[in-house]
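Just the one chain here, the form predicted on its own, laid out as structure tokens.
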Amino acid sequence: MIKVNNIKKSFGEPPIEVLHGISFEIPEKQFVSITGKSGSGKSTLLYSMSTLDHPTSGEVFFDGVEIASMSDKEVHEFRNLKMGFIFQFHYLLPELSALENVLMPARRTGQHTVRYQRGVELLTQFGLSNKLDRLPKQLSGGEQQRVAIARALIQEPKYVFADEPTGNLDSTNGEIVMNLLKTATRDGNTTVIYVTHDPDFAALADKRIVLKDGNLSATEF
């Protein structure tokens, strides 16, 4: 489960504060959706609760335990762990062939050995077995996307964090990654959060955050 409670983030000096003091709780396997109108603070409040950033004030707890309360190696061993993200760039390391790529969070643990075969499946289950050695400049902007997915569910994490995945697709590839999304909180142990602006995308969530001018505006069942 994640808590967040009376999440606040400002930025600039003199400070303008961007998030006004957020609380919500996230059961464990759900897909939720974080929206609202360009400026009302979303992807600072994934960030801030995604420990890719720190929040100005407040709290974030997952499973019980409060972020702020780790250690930095420990912050660092939960999220090459636990932690999934995908953002609207793919961000592949452009001389490693995809399953290089997909293989690499593993890598950093020194799992890449037991974890290639599923990295073979989940290129598979993607659509992408004949272009396990492709380079990224050889696959299509939906296919790089799912590159990205793909490494960002290879070690089996917990939470999965996503930041506009579908911003840079057309809507074909865009339904294809959010179908992806989907059935990982499905099929797995996984919880995704994203953000987005699309509302027919919104829609696909099990749980809905909607931010207004940096406040929780709702949250929608």
Given for the second form:
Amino acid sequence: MIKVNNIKKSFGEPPIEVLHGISFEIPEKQFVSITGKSGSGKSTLLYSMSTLDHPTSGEVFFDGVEIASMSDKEVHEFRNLKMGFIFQFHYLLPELSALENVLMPARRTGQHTVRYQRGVELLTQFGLSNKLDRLPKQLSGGEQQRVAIARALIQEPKYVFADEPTGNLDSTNGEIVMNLLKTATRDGNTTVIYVTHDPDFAALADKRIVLKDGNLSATEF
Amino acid sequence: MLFLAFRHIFARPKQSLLTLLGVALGTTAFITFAAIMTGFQSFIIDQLVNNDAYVKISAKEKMVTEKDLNESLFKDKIHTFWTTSPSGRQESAKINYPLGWYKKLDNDSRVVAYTPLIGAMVLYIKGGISISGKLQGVDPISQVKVTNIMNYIIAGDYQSLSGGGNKIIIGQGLLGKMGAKLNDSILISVGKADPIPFKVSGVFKTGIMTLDDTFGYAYIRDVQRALSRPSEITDIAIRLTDVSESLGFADEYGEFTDEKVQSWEQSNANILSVFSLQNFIRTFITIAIMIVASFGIYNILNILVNQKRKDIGILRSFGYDAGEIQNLFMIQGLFLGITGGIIGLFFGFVMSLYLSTLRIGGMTDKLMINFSLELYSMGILMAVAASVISSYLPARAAGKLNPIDIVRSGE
Ligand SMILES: Nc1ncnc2c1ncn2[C@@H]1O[C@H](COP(=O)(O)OP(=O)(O)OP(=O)(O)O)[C@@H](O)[C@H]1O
Ligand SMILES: [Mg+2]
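Please could you give me the other form, the form predicted in complex with its partner chain, since above is the form predicted on its own?
Entire complex below, previous chain first.
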């Protein structure tokens, strides 16, 4: 469960405030969308609550533990074991095959052999069973994004953060990706929080966070 | 991070190979240079130490003073007055009381052996040819305990000197210049008297031209007689148990005598100073080469870190920390540096082997090449040091990259 308490975020000097004090709670196993106009602060919120960035003020709790109270080492461990990230661009490592990319988070703790089977299963489930050993450049954009999702899910994370995961895909591929994420929430013990511009994809959410000019304009269930 | 580091290296084989070759070339150059120079130097030093002496006590050329004359001429007078003060130099320097030295040396446990010498500048004459050189009167029996001259006799017999009878062992170069050969008779002129005939009973060759082209050894009594200086000696050459004690030994003995006591380092200070200049230049060149090689690694890693910003961002997002990212690049630099270094050692060795077969004139007629383990350890150490230093900055910069900036901007 995630608790966001009155977080504000400013950029630059003099500071310009982009998030003006946002609070909400997300229970376990939720599929959560963040929507809002361009520039409303969606990405900023997502990164500020996910340890990649620090809010200027306010607190974020994961399962009751405040992020700011964790040591650097604990934050990295938490990210490695409990979180998955998906970005608009897939960011696959170009030297590694699809399967090697998927196993890369597990490799940090030497778990890549343990996770191997899960890696193959995820990619098979994502329709890439015959492309395990392909390099990223030998895959289409949609296929690459599916590999990136498999990578985000390899450690069976409790939280997945996705910033416009379908932003670079056509509607067919976009749907495939969203369904995969939705399935992960349903079948795993995972909360997925995703930013999207697409009203159809936003409608898939269990809970919706809507931003307007850096303020929470609505949370809907 | 080893896994990804090697993927990076092998993903761009050309770049990696080129970087590696830079280091390899530097190391090869270092090994080759140093092998020639230090090989030559230690050969020369070995010759200096072992063909001459660890420590040498030499007669000092003394000025004659008023006091000296007063003592010997007017011993019973209380006051003597000179209209013009006497001045001048003793005709030839000699060791004043050799027996005193012998006694002292006999009782010193550091001394392995010592041998008396009498040296003089002479003219070597054969037919119409006369060549100036040095004649050394030696006692062959103790001489061979002090120096390695026996090892360099290429014809005749060193011990043939001991019988007396004006025999001489002569340097190969000098013999050649005179156009003489073994068992020929040559003339030696010591200046004032008529030239005296000596029979060539042996030939030596050390490889050092200054010795081979100018030196002759004869029995000490024959030389004393030729110089009309019966039982005088000019030097005592000493061999110690430990060569590194030479300097201390010389200083200690020099304290309480007028005579000159010099260790091999002191008597060859000029050569050693040339060596230290050589070493300075070599160090300088080596550093320059290594800087160039380091720049190769530094450049390639800097470019790589910039190209890999996205990868760094994504790695950070799934929990790889700053240290791990730094390692990713550090490993690459070290691998290229160390592999390059090892290849460099190999080529340096091959070069050295080749050079050691060449025959080149000079102070020695063949290149003396150093193949010591020390040299090769030094070579690899330098390659490692250069790659650590040159990898560190780019790797640290990579570790410091902020993932959020990369992920946000998409580049
Ligand atoms: N590093 C930064 N420095 C200064 N201003 C920033 C920075 N990052 C974001 N901003 C500003 O913060 C505001 C919110 O940006 P954010 O990226 O969160 O918007 P968004 O809702 O994700 O928009 P989009 O839908 O276009 O991705 C924008 O006005 C943006 O210019
Ligand atoms: Mg955004």
